[in-house]
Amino acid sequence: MKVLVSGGAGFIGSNVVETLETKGAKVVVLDDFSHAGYKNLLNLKAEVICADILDRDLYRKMPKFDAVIHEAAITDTTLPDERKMVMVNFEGFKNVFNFCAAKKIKLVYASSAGVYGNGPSPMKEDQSLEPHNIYAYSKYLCDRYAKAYALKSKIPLVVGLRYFNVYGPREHHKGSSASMIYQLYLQMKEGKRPRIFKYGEQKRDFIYVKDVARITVDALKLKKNAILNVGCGAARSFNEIISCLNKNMGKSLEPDYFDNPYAGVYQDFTCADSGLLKKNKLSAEFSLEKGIEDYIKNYLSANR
């Protein structure tokens, strides 16, 4: 199997390309490497073409492909520019998608668990969507386009993935985008109170990057089109985070509690309702203890 993953070089995206290769697929990286970091595609075999998704004649040129995951993303949520955030997350896809029906190739793309805003938890795929800032809004209108065109395209496969919060290795080059528990170990690394909005409660469903990598290729697998929550269905609070760092790091510091500054566009809680996920035979296996565990000890503490 020969798959294009768009964004390899990201986050995400590096640690699908991984999860391909162990299951002996052919990976072609797409990647500008605007928003990515090099060193997550050290020691993998994938061909790099270095290259933007809004470039359309790009895509006359690709050789064929049998699948194309789709994770190239501006995921910066504070990006002040929402006409750039829009062109490359909505405009890019909108490309992807397009490729995807012109060639018949299945098509496996990154949404967000950021459109749901702060509507009811557990979060179900068919509640009305609300979207609290442009990076949310951008992926509202990929699920949109997705749902509007899929069935009357020639795509075998369309399976978007509402990633709720994703945390693991290859997330260093992300600076302040990185997930809370990877910006919390670097404070409590340092021996620094971590901080955290009062009175750290808020709450989220963490998911680790290698269940999300392992959802998102077998996705591949499924029989028809779907929008799918991919998160653990449990949601934990960013005091419970800083109980595992610091067991985990041997640690005993206390959190230094402040204001929230994004009062209003802010998600309190999130948790994904996973029915749907697990009807299509799909689910997480690490827990936020065992998924913290295995970071810090497999990743963080051996400067991986």
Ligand SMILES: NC(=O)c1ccc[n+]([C@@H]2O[C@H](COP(=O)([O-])OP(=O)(O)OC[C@H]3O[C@@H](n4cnc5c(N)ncnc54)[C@H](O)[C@@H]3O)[C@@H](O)[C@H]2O)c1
Given for the second form:
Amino acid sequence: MKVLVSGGAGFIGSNVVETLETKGAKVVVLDDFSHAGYKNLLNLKAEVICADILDRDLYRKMPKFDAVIHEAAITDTTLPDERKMVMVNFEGFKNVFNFCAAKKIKLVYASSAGVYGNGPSPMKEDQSLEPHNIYAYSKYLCDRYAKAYALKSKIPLVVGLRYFNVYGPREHHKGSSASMIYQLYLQMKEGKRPRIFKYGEQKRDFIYVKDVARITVDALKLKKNAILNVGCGAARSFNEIISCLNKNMGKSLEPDYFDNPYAGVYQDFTCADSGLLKKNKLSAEFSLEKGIEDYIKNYLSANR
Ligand SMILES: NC(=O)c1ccc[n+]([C@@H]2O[C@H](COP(=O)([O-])OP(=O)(O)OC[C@H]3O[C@@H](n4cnc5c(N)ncnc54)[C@H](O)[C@@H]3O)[C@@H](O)[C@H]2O)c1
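Switching conditions: you have the form predicted on its own, so give me the form predicted together with the named molecule.
Following is the full complex, with the preceding chain placed first.
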């Protein structure tokens, strides 16, 4: 199987590349390296095309693939530039979608739990969407486009995956948009008290990137178009994360609480309804405890 992974030099994309290669697939990474970490691709065999998904000429030169996994996007959810966000995340998505339609290639793409905003939880795929920032709106546009054109376009398969909060190896390049688990780990490693918004009881559905990569690749086997939540189906607090990190790092650092500057647009509670994911025989295997343990033991402590 030959697969094109856009955003393949990024966090989730490079984990997807690794999972595909483990399964014997031949992978081509399409990434403009605007927000990537080249180290993510060391030890992987994938061919690399350094290009922008907005470049329409690019697709004319592309060979045929069996599948495209589309991860490329602007992932800084605090970026205020609406034009840039919609251009890359939505127009870029449409270019990839149209390429798949023209060549009759399966498409799995990254959407986001951000589309639910502060809507009711557990969040179900068919509930009304309330994107609270331009990033979430750009993903909402992708889902709406996929729903409207998937059948008409004759693409063999279109699957949108609404990732919840992903953490794990290969996120070091993301800086302030890396997972809170990684950012708190870095603070605690320096011996500093972990800084979180008052009073740490905001809850999120955290999912380990190994689960996300496996689910993303397995989604290529679905028989029907779908939009699926990709979460564990459990909401865990930032206080719980800190106690998990303390346990795995052999520390006992107390949280340092501060006012949330994003109050009003911040998702205070996210939890995936993972029923549809499970119905499609896809589900997360790592609990928060197991995920953090694997991440620290096998990657962060081992400097991988
Ligand atoms: N990490 C999460 O928790 C999370 C949650 C929900 C959704 N997502 C989505 O998952 C996908 C992957 O996110 P990630 O966390 O790996 O982020 P990331 O920033 O590490 O990866 C994105 C990659 O896309 C590339 N890219 C950006 N603009 C591009 C362009 N115009 N042309 C080509 N390449 C471009 C970047 O260089 C980077 O390598 C994104 O679509 C993101 O919106 C992530």
